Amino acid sequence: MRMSLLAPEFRVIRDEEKCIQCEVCVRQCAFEVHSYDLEEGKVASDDSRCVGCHRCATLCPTQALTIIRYPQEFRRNANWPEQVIKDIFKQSETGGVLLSGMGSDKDYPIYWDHLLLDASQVTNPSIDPLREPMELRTFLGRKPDRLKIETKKGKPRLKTEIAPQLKVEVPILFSAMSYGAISYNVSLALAQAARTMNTFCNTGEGGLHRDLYRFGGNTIVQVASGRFGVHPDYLNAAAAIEIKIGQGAKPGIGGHLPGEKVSQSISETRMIPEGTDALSPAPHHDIYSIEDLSQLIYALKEATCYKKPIMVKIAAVHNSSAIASGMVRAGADIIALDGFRGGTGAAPTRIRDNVGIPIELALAAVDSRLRAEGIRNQASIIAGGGIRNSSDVVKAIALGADAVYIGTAALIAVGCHMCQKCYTGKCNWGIATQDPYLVKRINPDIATERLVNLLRAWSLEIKEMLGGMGINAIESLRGNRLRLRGIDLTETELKLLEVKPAGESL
């Protein structure tokens, strides 16, 4: 056996005397870190197979366990340190591609904490959302260029057709996360919160499971390179529909679903052989130019009869702004743009982490664009990618969105715990694997309750947020810059965001 020269992630530590040894521990890790020793006849931990889930120290019954990073340090080397020496041992060692779950975590500047949002005093006075009504509802699709009202008996009547809207109670919807790359019973729980907080969720390019066409209404279904599952049905049963040109974890590079993944029931769902990989190519092979997502997005229209709105997604990137232009011009209702902190169940790490641009300057970018060009009514826009709280949301809106989509955020509130092995399919959560055995550790009604629990939590934070600003509806503060200021920016950025600095006054 080779010698490895990786030291360990992370350190397991066993207080000998709350350890009761009920072998807890050896039955929630999926990654065997834990093993009863018969010889010894108490249970041991392999420091080299943790992963920092946390399972084993959550549900430890006496508090015995603790986790921390392992406690070896390398020489200190600006250009080489300690993250860069390890990747190039595993790869010298296993000769492959690193792989990552989850956004990038590296240290990018962070632009929403560089934003802050301005506050109502005298003249234009703050307003009490707990005594006045304040409105989150908003409509997310095509608006027409002006509205035509004519009168029939007396009575005002809109002549003005209006193209197909998706009505969100709050401006959150749920990004797209495949049943492949997560389990049944989460995909369940979004269902189930999107359908209770008058929200949508999205199917990702796995396909949507036969149970859960009865959410249809609340369901965004997601056309992608791979055309998993795609079918008049599945198309019908929804409420939009979105054709996927990238994302944000993974710019430019496709889909990979392991075979061990593809159960029976997701070859099923996927319309592809069990047990094989489900590769989708990067590119789509019937879209290699604007006038090709047009007839895409026309035949998808006429396949459903023109009810439903159709949405392309792409990863933010530093053109964001001219490809969102073309692809309003080619039909597009909604502009589904991904920042590079978004999620994935698997990507190549250095990808990940050099590959596209901040949410926050694309989503900038984007808005401004269409506004110059005087279309911006003819497409919603949703941000993504790096989601984390209600105030990242409001700030979102103020630059420029119309509502956000969160994924990382919504896995957190089920139970994800950052470990970043998703792509193993061993999630000791029950999250982001197939294995009957460890989805069950998700109960979908309490998912469901958390992720409403969550929903509500934040609509209440933005209501105050809003109410500090002097508004009462979420759609007077879309695009509305001048609410928000910059601090600790360059120029440069501050000109990218088209925001004010900190204490400048109009």
Second form
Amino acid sequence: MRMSLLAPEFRVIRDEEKCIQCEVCVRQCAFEVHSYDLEEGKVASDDSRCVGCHRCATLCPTQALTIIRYPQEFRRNANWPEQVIKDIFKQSETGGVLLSGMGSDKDYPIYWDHLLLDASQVTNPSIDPLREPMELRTFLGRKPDRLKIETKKGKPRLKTEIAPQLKVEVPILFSAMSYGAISYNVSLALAQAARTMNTFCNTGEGGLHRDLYRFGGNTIVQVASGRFGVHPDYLNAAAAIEIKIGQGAKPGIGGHLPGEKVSQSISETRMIPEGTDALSPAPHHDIYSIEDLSQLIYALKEATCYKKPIMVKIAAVHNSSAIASGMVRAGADIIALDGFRGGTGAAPTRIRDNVGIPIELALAAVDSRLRAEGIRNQASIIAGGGIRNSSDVVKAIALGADAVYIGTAALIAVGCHMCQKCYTGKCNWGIATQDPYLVKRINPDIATERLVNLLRAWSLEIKEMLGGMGINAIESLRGNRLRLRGIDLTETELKLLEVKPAGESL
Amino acid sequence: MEFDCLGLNHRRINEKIRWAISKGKERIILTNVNGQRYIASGLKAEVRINIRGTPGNDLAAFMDGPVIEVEGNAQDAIGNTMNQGKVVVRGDAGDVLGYGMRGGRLYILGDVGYRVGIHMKAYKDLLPILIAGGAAKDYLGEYMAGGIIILLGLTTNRSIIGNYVGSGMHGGVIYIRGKVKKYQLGREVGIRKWTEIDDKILDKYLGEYCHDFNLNFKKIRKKKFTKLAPVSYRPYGKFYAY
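Target state, the form predicted together with the partner chain; input state, the form predicted on its own:
And the full complex, kicking off with our chain again.
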């Protein structure tokens, strides 16, 4: 084998005194880090294969394993840091495009951490969510410009026809993760958790597995450029249809699911032959303008008899607000914005780390623009791509979102350790893999429980934060940027976010 | 059952079609169709629809089963993501026909526009067939992943295809009646040797096409066809650094 210049990323430290040679680590690691040496009569480890997912260390019955960053140091150089050198080594050895899994790990500013929430003191007292009702229920979809009410036999009746809505009891939806990128068991867990918590999961562009049609009422199905698994039953099974234009982790580019991952079951769900590449080209071939987008929106509305909201998802980019305005006018009932920290099963590293803008800025810009044009009521906004906890959710809603999408957080809840190797298909946690031996590692019911716990915990926290602000319905917070203050932000950033600096009163 | 579509928008037309189907009608005639889009979009039924006039874009999009005959020209994006069924157009048609079409037939008598048969697929017993009697513009069969495109060029003596035919193609097959110049092809597609299977395919589908349009099959079949197929079924297999 030709020598690689790449040093390992991690070092596996085995405490020989604690290790009982049980070989659990050998069996757990799909990257084949550990192996039993017959001659030596003990387990040995190959640092160069380790991805730092901690599966072995977590399952080691005697805690004999510790994984640390590989201590080898290059000469310090601010211009040529370690990762830059390693990337060049890798590309000169393979001649290929660098791939990464999950969202960007680069040190860009996280605006959530520069926004502070308000609380009530003395006047407009806070509300105790433990004693008083708090409403997180949210309706997602097109709202009428005005309501007409007529009186029939002395009773008032709503005359205005209300467009179809998605009703969520907690303003958090699971974002698009396709069967193919994630395993069947994780897809099932997301669907079960969505049903339990009265929210929605999203198929991504990989089709809807036959066995998951029963969760259609809690499922958003995607129509992307590859049109995988899209047919009338699929469209009609869903609660809403999302046209995927872009994704925060890889704005402007398509996706390739390599043939090796197109197993029999994936092939049936995507409706493509087994073992063939599933190519999702960058653009929809029939969408080159807002008018074209409108055509697909209405083709889908016609196909489903105007019974379901049609969503359009775009990556957060420089011109998001103008595009969003066009999307609403094109007929989108819900617009999903995906920030550049959003996750993915596989994205070219350079795209992931350099293209797009943070969700906070895009969300603020889109909400402001739609308000300024007087069309904010015509579509709901779902913000995603970097929502990490309940305070991010509250801040997103105050910035103008109706609800949020979580993907990475949901996967972490079921065991993801963020090793970023989803694209290898060897996920030791059984999440981003189709290998039956690995898939079994996720028990769908336990995973469901963990997801439900996460949403429950976050909704309790959201209620606490709302109560503290003296608000008893999440609706009253939506777009209420006066309840936010910016800290350590430039004037321009404050202006873009339309948020006052911390310390400034009303 | 016959509906006059003069002044009706697409929503009303589709409502009428669905209503007629719910009443057990198996034959529907739409008259005075004048550019209304999305006709029969997402329709899943055993029904024949006869369209008199010119239907608009996205005719038969997401359709699953019906047979549509258009007595006239048609516009863009016919059979978008169609699963099953048949659309016969007795005239010319526009761009992006059969985008992502997974099954069924799309038979056009005359010329077709740009990017026709783009990303057509095939799956198990679903095999989409797109046949056009005239010429096509650039990017015929772009990103094609499965299915069969047959182009006859009966309307012209000049080159019947544009450029970049089969760009990004990774499945399926294209038959062009007559010769093809290499510069007209995309990088991912090549001219392939003729086999018995190709004869069978042409006999079957072209035979059906000629029957539908009352054309002389023998005369059309006499001229040599060029067969185009992808160079690789994994065009981007070595694209990434693992």
